[in-house]
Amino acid sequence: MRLPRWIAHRGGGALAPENTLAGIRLAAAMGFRAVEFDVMLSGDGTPVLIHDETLERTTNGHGRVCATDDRSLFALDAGQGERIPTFGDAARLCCELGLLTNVEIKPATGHERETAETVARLAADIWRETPDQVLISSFVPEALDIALELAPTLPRGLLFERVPPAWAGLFRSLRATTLHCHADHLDDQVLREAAALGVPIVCYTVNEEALARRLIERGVSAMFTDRLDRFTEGAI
């Protein structure tokens, strides 16, 4: 997979809300070829734009966001007068602007099967004519083996905080196509495996230049900034 060096994280990174339309729009606008967010499904099971399972950090409601109804979750203001959106209409979005979407699916407690379920089902319809165009990814295996059952020809993406010794053999078993981990927590033996693999690697959350360039130099394929001002593509 043919992938930007410099992925918007949750779409507008620390200069726009964070997960809206408003953060894609600036990340485009900014000549970033690829963005990232978040997708939880609502209390009415509605696929939407969102990071946290509560509300409070990210938008002025209250609760957990899978026991809010849409009609409470869309007049919230996710920062700046932004609503949260649905997947469908973010999705869409980064079709037109012609973005690399990383999709990571985010499931609240207990949410696991459906989340992925509903989010593989629409990614598949979206991208049918261009699955190289997304990234199905997350920190939870069930999901991504859904995301393979439901939609196999989009691209996976396999999300840890710190690359267990034996990925390799789930990474194979859910036909992944990148190894996705905390730029903190790679350590050289991975490396060395994922590079005899040909496996790509992408590291979040990297806002320090002197960071990016040591993972470019040990060769990371990716990255994944808040610091949208710092890291437009061809920077570094």
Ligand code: G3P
Contents of the next structure:
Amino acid sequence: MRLPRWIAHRGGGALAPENTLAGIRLAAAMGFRAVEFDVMLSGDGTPVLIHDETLERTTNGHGRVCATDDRSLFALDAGQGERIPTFGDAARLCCELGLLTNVEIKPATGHERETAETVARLAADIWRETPDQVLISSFVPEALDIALELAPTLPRGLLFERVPPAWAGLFRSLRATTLHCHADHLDDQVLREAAALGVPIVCYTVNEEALARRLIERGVSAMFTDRLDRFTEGAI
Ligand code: G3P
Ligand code: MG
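Next, give the form predicted together with the named molecule, keeping in mind that what was shown is the form predicted on its own.
Starting with the chain above, the whole complex follows.
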């Protein structure tokens, strides 16, 4: 897959309310060719864009996302008057804008299977004709296993904070395409193994130019950033 060097993190990074349609539009307007967002199920089982299991940090609501019904959830302010988007609306917007979309399946604890099934089925439908425009990732290997089963033609990214020594076996069994990890926890051994296998590494979250340059020198293929003002495509 052709991976742009820069991926706008949580939609519009730090320049817009996170995981909102306004953020996605901003990323495209600023020249980004790829965005990442997080998807979780509402209490009604609707896949929506949100990062935390609870509503407090990013909205004016309270309580757990997975225990909030759609009527209440979609009435909330997710920042600057933005609503929490459905995954379907966000995905269709990315398609319209021509953005490569990294869909991070972010299940609430205990909802891993249903979240992955719902997201994989919808993603398979939305990107049926354009599978090279999406990348499904998750910290939860079970979610990627389900994506492999239900949306086999869509590429998968295996996501860790720190890549474990036995990553390659899991990577192979999930038939993953990319390996994602925290920029501060990328060791040389993993870099060597990934290079030998031809596996692109994608690091989060890179907001400083010095760090970006170092990672590129070390062979990292792409990076997630919150700083859309610093890292428009082609900047580094
Ligand atoms: O998918 C990369 C990155 O988004 C993972 O961390 O916590 O921002 O979802 P987080
Ligand atoms: Mg994420």
